[in-house]
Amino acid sequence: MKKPLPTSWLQGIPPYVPGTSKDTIMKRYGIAQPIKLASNENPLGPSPKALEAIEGIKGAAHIYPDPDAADLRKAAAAFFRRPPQQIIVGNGSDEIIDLICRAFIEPGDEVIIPGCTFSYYNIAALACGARVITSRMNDHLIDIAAIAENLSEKTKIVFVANPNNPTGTCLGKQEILDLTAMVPANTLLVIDEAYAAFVRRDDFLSATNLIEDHANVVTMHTLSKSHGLAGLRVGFGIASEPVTETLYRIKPPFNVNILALKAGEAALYDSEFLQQTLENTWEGLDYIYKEMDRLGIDYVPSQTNFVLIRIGTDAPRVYEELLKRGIITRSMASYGLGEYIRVSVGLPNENRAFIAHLEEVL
């Protein structure tokens, strides 16, 4: 029997591999309260102001949301210090990635992606028929020289996560300036700043500051981590107006639901919650670093809310043994880092539980 066939370039696309869920561990091992440190979620929960906003708007769930997300874009404009017309709101930053690829890629175009980074860039680019060029990494760092070596007349988009997921490393100001200078004006440079709020290095530069002088620069942002709204899916693309106008041509009319719109708006104004999140993250990172040093375990110093930890050849076994004890970390095998696990910063008691169980397993 004949059946509909997908486009030929979809056949080789690897599906996205999510972290293990709490429900899976509860069912598999009968653990009532597993600790999830796998998906870089905010352990403090959602912004309290976001919860208040949801409570106030939930009675309007039968009404279509604002297709222009005007109030949320106004709040984002104040937060990111860019005019509203340079901002597009997405159902998470994942949708912004999709919109960019659909709007700018034709089959056969080339897209450059660093060798170890967020896997959805690859999936979205391949889904549009692009040829993905993987640029080498340099000791867990994105190598901008390697990106430059791969640029060609066919390069349509360059994706860079800064800070990078899953390595936690970050490009400094001069590297970002050099990168924007080397990427041709007819090639889109997409800089994903999902973890920018957590950066502690002094020379960090948000590329949102470069949009005025570089019409080909797009930055992406999310409220999933820093503002605790991962389940509501609120993301932003910030770019020059010709780019945002292009993306609006294909944006679904009601892509962000009414609860997410109001919660996102309130969360952006909740500076107290953001500060609490940063303090919990930075204190948690320092604690994990100290314990890794005590245990003699290598790790990659992070500018995010997670840490890449090198266990060695026993990493798969350690990952599974931690699951049996109700500690959910992230296996790095799908990223080609088979000797590593990635650990999100949790609450202080969750961080202590991770260390105690890790020490037992080792």
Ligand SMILES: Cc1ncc(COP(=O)(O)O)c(C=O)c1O
Second form
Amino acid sequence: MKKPLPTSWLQGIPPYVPGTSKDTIMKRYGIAQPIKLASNENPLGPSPKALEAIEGIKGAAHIYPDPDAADLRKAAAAFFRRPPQQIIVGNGSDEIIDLICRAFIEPGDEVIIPGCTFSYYNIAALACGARVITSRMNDHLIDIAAIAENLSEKTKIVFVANPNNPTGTCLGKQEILDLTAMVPANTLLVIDEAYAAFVRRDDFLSATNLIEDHANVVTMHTLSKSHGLAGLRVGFGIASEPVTETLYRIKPPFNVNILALKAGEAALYDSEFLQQTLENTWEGLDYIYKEMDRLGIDYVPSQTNFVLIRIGTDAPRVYEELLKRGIITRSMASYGLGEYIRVSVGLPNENRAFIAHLEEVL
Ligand SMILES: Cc1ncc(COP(=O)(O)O)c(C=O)c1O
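Could the form predicted together with the named molecule be given as well, to go with the form predicted on its own?
Now the complete complex, all chains and molecules, led by this one.
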């Protein structure tokens, strides 16, 4: 029977595997209050200033949002120290990834993606007919030499998450400079800084500083993690004007809703909330490291708000047992890290519950 067929390259796209929701665990195991440490969300909730802003604007829900997101871009310009015309706002940074792929990839173009990283780069690139080249990792680090080996005349985009998800590792200033120098001017170098706010190592360089001299560098940012707005969806692309103008040409006109616009703007000015978030994250990370050392469990020191933990061959059982007890971590099987789980930093009592249950399960 005849039927409409999607593009031939759509067939091989792996599905995105999200973190298990609290709702699923409540229903499956009858647990009243599961603890979700699976999606690197902000355990403090949304910024209070963002909540206030939503209250003030919700009566305008029948009016289309500002297609230029002018006020939010102004706030982002102050926060990221780049001019508003170098900033584009997306419905989460997922949408920025999509816009980049749709605007730049022709079927058959090559896109280089490190072997263990955020899975949506692969999905978005494949959906545009790209040939994805997977560059090898160096242990849990993104290997820039491996990226260099894979560059070719056909390379249209290189995606690098810095810090990287799910490994939590981060490239230092010199590596970012080397990477920028080695990627040719006609290849887009996309540096995703979703977790940059959490970085503690002092040789971190945000690639937003390189945009002035490198017209092919795009950085991406999100308010989903450090600013607690994952459910509202606010992400940014920051790049030279020719790149942002190109992305603007295909952006859905009203892509960011009015609640997200107002909340995003307020959250960017809420430096107190950001500070509390960082303190909670760093204390939580140090606590988890200390407990892992006590339990003799390997982990990858993290520059983000989550930790990759090596449980061993028992990881699938441990992950399931934790779920049954209402502790939702992330299985790393779909990332090819079958012996690991990834845990987001929660509130102090949530971190303690995770450790207590993990110890029992082990
Ligand atoms: C590295 C990285 N980039 C982008 C995203 C997507 O973020 P957003 O919620 O802004 O779409 C995530 C979400 O987990 C991520 O880990």
